[in-house]
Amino acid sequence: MWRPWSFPFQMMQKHPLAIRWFHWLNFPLLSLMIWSGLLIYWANDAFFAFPDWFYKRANLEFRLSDGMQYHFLFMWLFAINGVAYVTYTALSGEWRALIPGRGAFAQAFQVVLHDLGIRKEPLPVAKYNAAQQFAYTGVVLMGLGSLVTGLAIYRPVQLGFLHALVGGYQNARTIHFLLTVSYVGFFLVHIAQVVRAGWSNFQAMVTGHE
């Protein structure tokens, strides 16, 4: 529960301690992931996305078989710590708070014109506001995309329910690229909110108190 703690400059518990773990192990997990990703797309850059030169500069040229094992590795790390979280998150009833509720998509287009300076009253104090619900779902969902396609690519004929699903091992490839471009963009967005938020809204990460 969000409460207010008996200070005089009333500090809030904001995010209880396993959110805080949760998070912080989330984001170095993923940056492995999208590197040793990186290793293994050198092999057949599909897409076309990155010049020759970008992989030469980052030394990611010729580690097929570094970015394979590394990729595998912290795939099932970064399973164990999404579904602890989902699980933490349901029985805890964290959830609650972070779950878009009706009137939502109103609310998150309103927290839009307020950041875009468009809308000059403040916002209603709320632990998340709106759309942080949907970008702090949508990101879990994209975890849980990531992992179904990238199983479907390591594994298309033990695992051929969750290669049928996705649509084939080309269509699991091009999602599980796009899911990554999305988690830059996150991070990206993300970060530059917290930077906005202020010092207050990071140390409620670090310390769990606002």
Second form
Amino acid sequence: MWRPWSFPFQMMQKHPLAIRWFHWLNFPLLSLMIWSGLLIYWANDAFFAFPDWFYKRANLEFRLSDGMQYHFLFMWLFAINGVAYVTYTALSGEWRALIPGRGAFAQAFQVVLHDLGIRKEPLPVAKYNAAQQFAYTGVVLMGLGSLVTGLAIYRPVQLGFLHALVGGYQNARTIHFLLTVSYVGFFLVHIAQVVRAGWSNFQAMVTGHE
Amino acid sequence: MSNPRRSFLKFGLGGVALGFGLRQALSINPHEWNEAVTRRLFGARRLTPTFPASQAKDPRANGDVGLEEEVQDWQLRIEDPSGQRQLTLAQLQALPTNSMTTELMCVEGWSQVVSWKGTPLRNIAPAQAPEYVSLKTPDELYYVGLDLESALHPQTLLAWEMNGQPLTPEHGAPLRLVIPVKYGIKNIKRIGTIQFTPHRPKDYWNDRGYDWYAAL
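Starting from the form predicted alone shown above, please give the structure in the form predicted together with the partner chain.
Expanding to the full complex; the earlier chain stays at the top.
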């Protein structure tokens, strides 16, 4: 029985329904934010000039007004989804599996050695290994960073107090841009790891069961 | 226990529903929605940050619409529901002046700290001004619409001086608007007419898909 309104705690479950929803909503929303962000970025590509063929092929040219409209619409959904995810993980206790614990740095190093094929012994069995904990906690903090710098750019006068946190308007833009680059980096590693982990792991993120 | 095939089917249907929902969301005008939220939360009540004049530089001269024809015997024309009047630059300069160094922010993403001198627009506003203000170049090719609150903001200036020099033609001589609570597109150069009006005025960049409110 599919009950989106009930918290689905079942013995065999790996990922609760709520987390699967947050995850799969976040994917198109973040994609739309990056795409509309690129439409805006084209108008003043101050940090890194993409080659012209890239702008042309991706149809990013002369679309600043489109970009602003989409960016300032989907920012609401992106932010609401992110806040809902953090609230859910905090209240449901899921955070215990996600926040790096004591010794996580050393464990994460072992994970990296293992994934690079240097460490031969298998890793200890856990829902998320320490490297995943750093990645998934880190990406939430990055989301917070995008939200704060984004607001500092969106309403630099009315929310001007944020400029003290982020070092001024142009600094906020730089951080906002670098965070976006980091999402793309996260995505590439994430996809590589999902492919490595195999079908059953991927299925769990869709159906909840492994 | 649900079987994986059914779950994938639900996932697929959920995805289609989500795609449809996003398409619906695209039909909302996000600018009008965000304007309503912003006006409710903040309006334009806050003062914009100011900077030491030593940080000021000349901004780019983006935008030359409405600046092509030479202006002879320029006067500012002011219209409100009760009538109209004309002011010369000397008359404007006799009003209380304000000098400030603020950050000019372009929709394109760049910004520049600039020093300005002029008289606050509120000094020429009628006592019972209607809800909106429309500003146009003498040839009416560039035109800007403002909400009254932003127009009457104490840092909204009718400026004749930039970085200690009289305005040059490409920066809007003889008189331009400086409105640091809005994006650069609202900072109209070479003002010919200011009209106080109860109707939401047309705006050059809004006609081209940009946010009418354009708040910062």
